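Just the one chain here, the form predicted on its own, laid out as structure tokens.
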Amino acid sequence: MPQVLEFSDVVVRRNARNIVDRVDWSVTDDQRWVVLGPNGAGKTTVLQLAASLLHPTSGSVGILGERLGRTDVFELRPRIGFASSAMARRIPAEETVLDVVLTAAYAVVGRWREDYEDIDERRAMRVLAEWKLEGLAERTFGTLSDGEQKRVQIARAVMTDPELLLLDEPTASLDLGAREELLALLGGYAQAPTTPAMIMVTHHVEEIPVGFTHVLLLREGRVVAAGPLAQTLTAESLTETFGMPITLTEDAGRYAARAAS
């Protein structure tokens, strides 16, 4: 398959620490992967760099055909989807729910003066209707709950048919009915046929959606694991990573994970 994303030797460092650390990996368009370890293991520093916001100290970073530092990130950055707290914060809290989502064809927050067609109305409903937030589209975005501004920002995120959706910790925050819904949702959406490659940073397997097929598993920006869910998302695995004895659950495609007694 076509691969989307290619990690060669990457480091990150800063004030003489390496938060990403000699890091190889490589994701094609049928996969949907979930990074997981521990506050500080470089999570969202992996995903600002496969967002193309990010450029590594040393190594090479290729994103769906382009190498990091060899092209114009401006024309990169439309083909893909990200959605996490930091956009959520850039969005004004007086913006429609249906001109959060309208905007992303301009790669824009807020709207100002930019011409929509109603092929983009269209779309944009279209769009809020698969994420459950249609009866939204006039509210404005400040007055929704954790749970639907996170839909939201999704929504958003793939507005522009990505060809690489990157979500941060989408399901932070949310109390156990909103995140279950999201859940439910992203499940569906990762299993679809045109659904493109998916990268889902979280910090518990709990969070793990039902359609999601890797795991990259890293540890003070170093990675411990990666692979097929599976085979890689392990009690021997997740306890290398967090540093204590941890047990693994699974049901139904759905993981739990607690501190061995």
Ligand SMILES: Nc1ncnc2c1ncn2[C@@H]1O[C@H](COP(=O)(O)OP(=O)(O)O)[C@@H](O)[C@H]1O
The other form holds:
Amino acid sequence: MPQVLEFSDVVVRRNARNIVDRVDWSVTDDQRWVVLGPNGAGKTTVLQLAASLLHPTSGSVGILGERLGRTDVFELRPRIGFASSAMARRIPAEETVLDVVLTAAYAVVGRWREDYEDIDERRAMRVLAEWKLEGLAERTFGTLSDGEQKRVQIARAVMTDPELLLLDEPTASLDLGAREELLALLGGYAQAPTTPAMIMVTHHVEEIPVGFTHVLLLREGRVVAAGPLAQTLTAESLTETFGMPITLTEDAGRYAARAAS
Ligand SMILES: Nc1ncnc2c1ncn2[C@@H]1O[C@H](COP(=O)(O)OP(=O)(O)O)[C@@H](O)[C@H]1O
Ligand SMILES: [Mg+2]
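Having looked at the form predicted on its own, could you now put up the form predicted together with the ligand?
Every chain and every other molecule in the complex is listed next, the one we just looked at coming first.
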């Protein structure tokens, strides 16, 4: 299977502290990873490295066959879909849903708005339908519910048909219904054969969609464990990751964790 990510001894140092500390990690294009760890563990920083938005202080980061520092990131970035709340804050509230998704295509091909073609619009409508946003195309982003906004961000990230899809806490702040709706969509997407490699950050095991295959557990910038979900996500590894005794249950591919009594 083609390599999508290859981290070797990666360090990101800030304020005399390694916020990513000697991380080795590899991802192939058939894998769907969850990156799990407490607040401040370095999850977002790892995702920014994978998105080629950040260079490591030392070590090497390979992305889609290119190596950071030896490649033009402006050629690499269009091949990567990325959705995060930091990016969502930059979407103008008055922009329509259709435009939010369509502009992802202009960013990639560097075309001006007036030049876009029917084909982009047809693809955007198809992507909107895939993420249960049909009927909202003409609504402005600012008028959507949290759950709808999250789905629009993901639709925007997949619009360009990326080879790697990165999602930073897509289910954060959603109510139960919106969370479950999004997890079902993410699970369906993760299991489709044409889907690219996916990496999703969360700090709740309850938010791991069915169909995800691997987990990277981080604590204080270091890898606690990495590998296939079934073997790697255990009460022991979670106990070490979160620094407290934890029990874990699994039911039909969904996980739940709580403090051990
Ligand atoms: N640019 C920066 N300068 C200094 N510290 C940073 C910077 N970016 C992140 N950090 C710190 O690094 C740690 C890891 O951050 P982050 O990757 O955002 O963690 P997570 O996403 O797991 O919550 C946190 O303690 C954060 O405060
Ligand atoms: Mg984060």
